[in-house]
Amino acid sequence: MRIVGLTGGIASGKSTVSNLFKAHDFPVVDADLVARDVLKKGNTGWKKVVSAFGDDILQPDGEVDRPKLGQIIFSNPEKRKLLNRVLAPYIWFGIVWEVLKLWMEGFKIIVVDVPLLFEAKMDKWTKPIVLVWVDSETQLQRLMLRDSTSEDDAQNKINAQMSLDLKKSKADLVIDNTGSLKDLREQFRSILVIVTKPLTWTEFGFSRRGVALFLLSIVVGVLMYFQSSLY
């Protein structure tokens, strides 16, 4: 099984690339969707966050007010670290569980869409790692336009993440999204050629078929052993 890591920064265009993978029938595990599920009212992650941040972050219906929580963590690095520390185990488990379900369905290539791939140390479990990159000025302008926010607020959100240039030095494949959507699609096609290369023997060994063949070889070996011992 090949687990492709997809990452980027806020307003870099990662979601667009994620949707392109989906359009080409690749299963995508979205860490943001997993995090939303973790934060649903009554879940353990929800209880931990409410305990850490108080009832003030809740909406009248008891669900977490995500924009309000976002304002808190983007303006306070210690609060941001606290949130990551509280939620990381539950998000990690959720991602692993989704990957496992797709593995059991027989998918050989799975895309894991994680904004904090490097920060959460998940990069060691994914290969190749695809980064959606833009220059800092483009990122800032797109974020201000997308969220209708001030330059200071947008910059604070960008500064809260690992810089895209640093991620670029760690990634295996880079999509430069400073241009047009047409440019991005052309680069994506090149990425597909690499991502869909035949599985290595190690990757095949971790696929459902590889595991099945391994177990079958053990069963056959055991049967042959007992058969030979009878004569």
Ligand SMILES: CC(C)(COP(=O)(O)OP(=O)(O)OC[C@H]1O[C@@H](n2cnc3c(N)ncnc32)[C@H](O)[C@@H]1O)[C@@H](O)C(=O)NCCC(=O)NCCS
Contents of the next structure:
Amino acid sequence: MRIVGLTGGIASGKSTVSNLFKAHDFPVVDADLVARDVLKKGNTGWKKVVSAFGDDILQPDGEVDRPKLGQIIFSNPEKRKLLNRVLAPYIWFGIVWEVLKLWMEGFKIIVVDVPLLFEAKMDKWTKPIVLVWVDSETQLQRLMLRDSTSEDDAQNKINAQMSLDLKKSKADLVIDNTGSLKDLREQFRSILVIVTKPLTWTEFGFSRRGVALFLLSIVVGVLMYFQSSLY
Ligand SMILES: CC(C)(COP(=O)(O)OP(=O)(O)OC[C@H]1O[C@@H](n2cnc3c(N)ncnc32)[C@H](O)[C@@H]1O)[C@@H](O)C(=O)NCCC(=O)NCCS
Ligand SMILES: Nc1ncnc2c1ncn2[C@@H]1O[C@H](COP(=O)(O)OP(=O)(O)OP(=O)(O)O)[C@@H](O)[C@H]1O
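What's the form predicted in complex with the named molecule like, now that we've got the form predicted on its own?
To see the whole picture, the full complex is given below, headed by that same chain.
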């Protein structure tokens, strides 16, 4: 099994690239969706976050007031560390669970879209790592436009993450999304060629078929051993 890591910075274009993967029938695990589920009212992540941050971060219906929690964590590094510490194990488990379900369905190539892949040290589980890079001015402008936020708020969010240049030095493949959507689609085509290369032996060994073959060879080996010991 090949687990492709898709990462980038806030508003660098990960969801746009993830949609291209989906359009080519790749299964995509979205860490933001997993994190949303973890934070749903009544779930363990919700309980932990309420006990760490207090009832003030809740809406009248008991759900987490996401913009309010965002305001707190994006302007305060200590609070951000606290939230990350509280939620990280549940998000990690949620991603592994989603990957496992797709593995059981027999998918050989799975894309995991994790904004904080390097920050959360999940990079060692994915190969290749595709980074969606964008220059800092374009990132700021796209974030302000998409979320209708002020420049200060948008910059706080960008500063809360590892710089895209540092991520670039750690990634295997880089998509420069500073240009148009047409440019992006062209680069995506080259990425697709690399991502769909035949599985290595190790990747095949971890695929559902590889594991089944391994178990079958053990069963056959044991049967042959007993048959030969009868004569
Ligand atoms: C703070 C929250 C409630 C704000 O919710 P909101 O709906 O406004 O934003 P959303 O979840 O869509 O996140 C948007 C982007 O913010 C960035 N981001 C989210 N959390 C963090 C964080 N802890 N540190 C840095 N960047 C973050 C990511 O790039 C993400 O794609 C939410 O982002 C959250 O629960 N964050 C903690 C969980 C987490 O780490 N998520 C990232 C998954 S790897
Ligand atoms: N090449 C492009 N040209 C113009 N706009 C783009 C381009 N790529 C993405 N966008 C726009 O930029 C914004 C951010 O893109 P997107 O939502 O894909 O980023 P993201 O990395 O998934 O963000 P987040 O980390 O917040 O989930 C969106 O409004 C999207 O439509």
